[in-house]
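Next comes just one chain, in structure tokens: the form predicted alone.
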Amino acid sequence: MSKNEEKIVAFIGPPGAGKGTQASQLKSKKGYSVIIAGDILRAEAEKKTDFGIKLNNTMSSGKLVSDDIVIEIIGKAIDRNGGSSSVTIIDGFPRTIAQAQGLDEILSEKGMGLNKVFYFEVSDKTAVERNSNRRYCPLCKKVYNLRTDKPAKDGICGVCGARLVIREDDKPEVIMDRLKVYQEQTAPLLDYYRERGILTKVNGEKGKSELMKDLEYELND
């Protein structure tokens, strides 16, 4: 497949929208490539370099990376994932309007274009509830929700057997601070790509398999 045929889609939306867990569901479904931002950056962080340390701290106190980092390694994940299907999902990038044009500079000299940027809308009640709820492992990296998707033994991870832990960014009082760093610095993309005629808008309110029909409507449109 050639990168002209592929659609590059982005997922962005408050933390606990939903936007990982739809992107997750689309790639075992449909084959979709995804690039999960947060997990990229989680990786880096647990290399436990100078570098890795650093973004480790700003993460876990709820701000953003900086936008120069972001688009550096963003950039790299797309390069390596370029062409390998017909829709490409960038979950949690970009965050900042600066973010959005370091975007479309990379995908500019690929010859490519981002195709839809879908917003997942979701009450500060239901982010806060959805985040406080996640719990992580540590060695195979699943996520579970205690209410919606609990693991079949409390606090053991139903794939490697390992302890889950709660991620510092999702403890209820960093989330307050990442919802507020959202509002200031990411809402304002909704205008720019609304002004492109590209957004859509979707209710992450919804279940999940409610959602994901709209997402695949959307995306085979």
Contents of the next structure:
Amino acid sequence: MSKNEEKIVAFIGPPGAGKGTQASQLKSKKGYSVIIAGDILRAEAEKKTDFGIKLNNTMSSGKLVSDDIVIEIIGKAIDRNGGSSSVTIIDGFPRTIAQAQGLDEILSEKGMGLNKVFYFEVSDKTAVERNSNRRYCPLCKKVYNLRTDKPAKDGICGVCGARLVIREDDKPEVIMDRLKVYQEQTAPLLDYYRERGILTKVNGEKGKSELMKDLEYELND
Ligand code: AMP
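And the form predicted together with ligand AMP, for comparison with the form predicted alone?
Up next: the whole complex, starting with the chain shown before.
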């Protein structure tokens, strides 16, 4: 796959909008490459190095990790990915204007550009409900929802058998802070990309398969 044929798309939206779920589904169904910012940062945080401990503290509080760190980590992930499929989805990055500028630089050095940005729109009510019902497998990273996608055996991952956990940042007191951080630091990106003509809004209130169809349609044009 040559650089010019490879599409780079970003998923933006509040926590709980369904970005990660859709990215994983598109990876399994269509074979797209997926770079999930939160998963890469969580893997670093789990290493329990000084750096990992600091990352973990920031992430558990619902605040954003600093732009420099995230731009470097995602830049490396894009290098590793290196045109391995027709579409690469970057989920959860950029989350600030500085990160958007950082991404532009990373891509332009490779002679590439961001093709599309999908904005997953959901109400605060849905976002809070989805985050509070989320359970996460710390081992294989599969995500469950206690209302819409329950594990067959209570509290146990159906894929690898590990005990499911509640992410620190899905605890009720942190969810509201994450929504605030989204409004203040990430929402300004919508105008940034709208002005560039690459923003596509999708309805994050829709069910998993319906939303997936909308994304497939938009990605195939
Ligand atoms: P997520 O899994 O996308 O909800 O991200 C979980 C946490 O990881 C966020 O609340 C932030 O602390 C951190 N994080 C993920 N992506 C970014 C980013 N692009 N910039 C800064 N922090 C991030």
